[in-house]
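First, one chain by itself in structure tokens, the form predicted alone.
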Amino acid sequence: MQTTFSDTAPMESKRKVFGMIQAFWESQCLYVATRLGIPNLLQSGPQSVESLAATTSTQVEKLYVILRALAHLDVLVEKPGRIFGSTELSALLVTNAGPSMGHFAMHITEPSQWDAWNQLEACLKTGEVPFERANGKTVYEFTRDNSWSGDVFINAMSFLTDHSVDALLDIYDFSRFDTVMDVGGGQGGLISRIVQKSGGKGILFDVPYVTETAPAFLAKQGVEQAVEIISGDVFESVPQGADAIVMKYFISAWNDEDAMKILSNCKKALPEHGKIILLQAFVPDLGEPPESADGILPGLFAVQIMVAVPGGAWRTKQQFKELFEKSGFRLEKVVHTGTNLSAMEFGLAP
């Protein structure tokens, strides 16, 4: 008999590939269980799956084989007699505080996403984009049609900006500027802290459906006489008054013509001494780390921005670059913080 390669793989190797197999079953548990509100539930101590399965209306035993799994993966803790309790994991994934990991991890494993990803490889031969071939809208109207998809993205977004921006405020100066306008900024988690920190003014500029829900949420921050708030699309304008323009996470939703019309625009807004803080995690060129200090694999996120939207994706340091300088930009600096999210500054080119 033949003897294969795979016969003969390093077990250290084939624990990788069976790891990769199982992670879409661990991100399906750690959906159901977000989504019941299982962390939530065990904020205020332990309870038996009887108790958390009456309390969400599951059946028991289906239950349980999701809880233990969950337990075996650190995300909870099982005890004797079936009583599960929270973990520092857990506590991650509470969605009842304000935005969490947990809104995160439900925007991308929900099902309008799975779906998405099941068409993928169909998907590389015509050319759609897999989301939108599998829910018949782009992922900005399926948000914006459904409440507790487009709660939940909003949220998942602010988690973001929140897991990261501390470590950019510590290094990235923004009381240089009298007025800064996020671009793209969602409900404010951005310009709310940025404006805390400087002491300057902000400006929120977004689409009307997400823009309804910041003066809540930038009155929370106490900051909602510094921030004022436009609504309108980017592609037809964008608005003046700043001198830096922030752009987090969002150019990297477009193709390289669809971003070239909206830096277009944003250089039609911007004095001439305005700068753009491209605010991205980079995909890494060869040799560098694939991977960032918090985890996030960029190159691997590149996918799941390519799955949802059209001509999407994350692209690297020297890609924006050339992608700004096409659009009348150049290059002054990069800032590297402690997570995914690097600072790269432009000013307009002479």
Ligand SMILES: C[S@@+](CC[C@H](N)C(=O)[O-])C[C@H]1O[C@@H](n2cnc3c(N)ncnc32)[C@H](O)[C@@H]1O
Contents of the next structure:
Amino acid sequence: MQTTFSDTAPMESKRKVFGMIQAFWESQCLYVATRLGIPNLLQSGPQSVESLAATTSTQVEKLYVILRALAHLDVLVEKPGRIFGSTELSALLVTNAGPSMGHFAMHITEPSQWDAWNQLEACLKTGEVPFERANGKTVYEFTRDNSWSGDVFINAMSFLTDHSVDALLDIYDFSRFDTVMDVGGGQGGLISRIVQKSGGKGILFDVPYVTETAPAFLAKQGVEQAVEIISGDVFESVPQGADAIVMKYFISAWNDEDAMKILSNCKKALPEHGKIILLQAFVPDLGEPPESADGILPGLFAVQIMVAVPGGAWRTKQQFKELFEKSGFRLEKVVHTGTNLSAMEFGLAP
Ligand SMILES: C[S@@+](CC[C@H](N)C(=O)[O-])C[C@H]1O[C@@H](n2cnc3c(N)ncnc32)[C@H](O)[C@@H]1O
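Alongside the form predicted alone that was just displayed, please also present the structure of the form predicted together with the named molecule.
Whole complex next, starting from this chain.
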């Protein structure tokens, strides 16, 4: 009998590849449990699978298979009598107490994204955006037209802000600016934190259906007087009035041509001494560690971005530097935070 490499390969290598193959089983089980609200239901104490199935209108035996798998992954704990309880991991997926990792899990694995991943192979050949091929519209149109998806998306973005903003604000001083504008700022999670910490003024700029949710959010943060909300389209114009623009996980959604249009509109809006602060994870250059300290792999996240939006891929710091230089800016500072939110600060080129 012929011996294949698999017969002699180290078990560690096989485990690694099996892990990659079954990774989507894990994410889909997380999605289903989070969407059904199981982590929410278990906050008040353990429950039987029968009781969870009754509350979530699901089939007991089928739900049991999923909950047992999640217990094997330490997301839940299973006790005798098919009783399930919460763990530290399921607590992260609770969605009824503000933006959480549960919203991020649901956004990344919901059917519209899942269908998009199914189109990845075809789109490698056609060049289309997989999300648009699968859903017939852009991700922003989709989240505008589907209220559940839109709500989950906004909360997922707010969770990502909460997750990493403290590390940024500890080392990046926004108090040297009079007014900071967050372009593509969602419901205002980041700009709220910036004005709270710096004491300055803020502008939140995003598309109208997103800014609709902002007044209530900003009021809850107590910053409704300090932050002006402006709705619009960054491809038409960017409002004036700020001496610093922040863009968090925004420019990465666009290809170079669109990104340069956005940067040109930002340039028109800024005074001569104005700055743009780009905030996100950067794809590491060859030889740099591929994983951020918080476990995010920017190279892998770039594939998700390519599946969802025309941006195609996250860029390395060098690629961002070149993109901004072509748009009339020059790199002045890079600030690493150890999270997936590092900063590149650009000024206007002379
Ligand atoms: C990936 S989200 C990032 C949100 C936020 N910066 C954050 O990190 O939480 C991109 C944001 O850009 C906004 N956006 C998309 N197209 C836009 C446009 N043409 N003009 C202004 N904002 C836009 C979206 O509504 C969304 O809030």
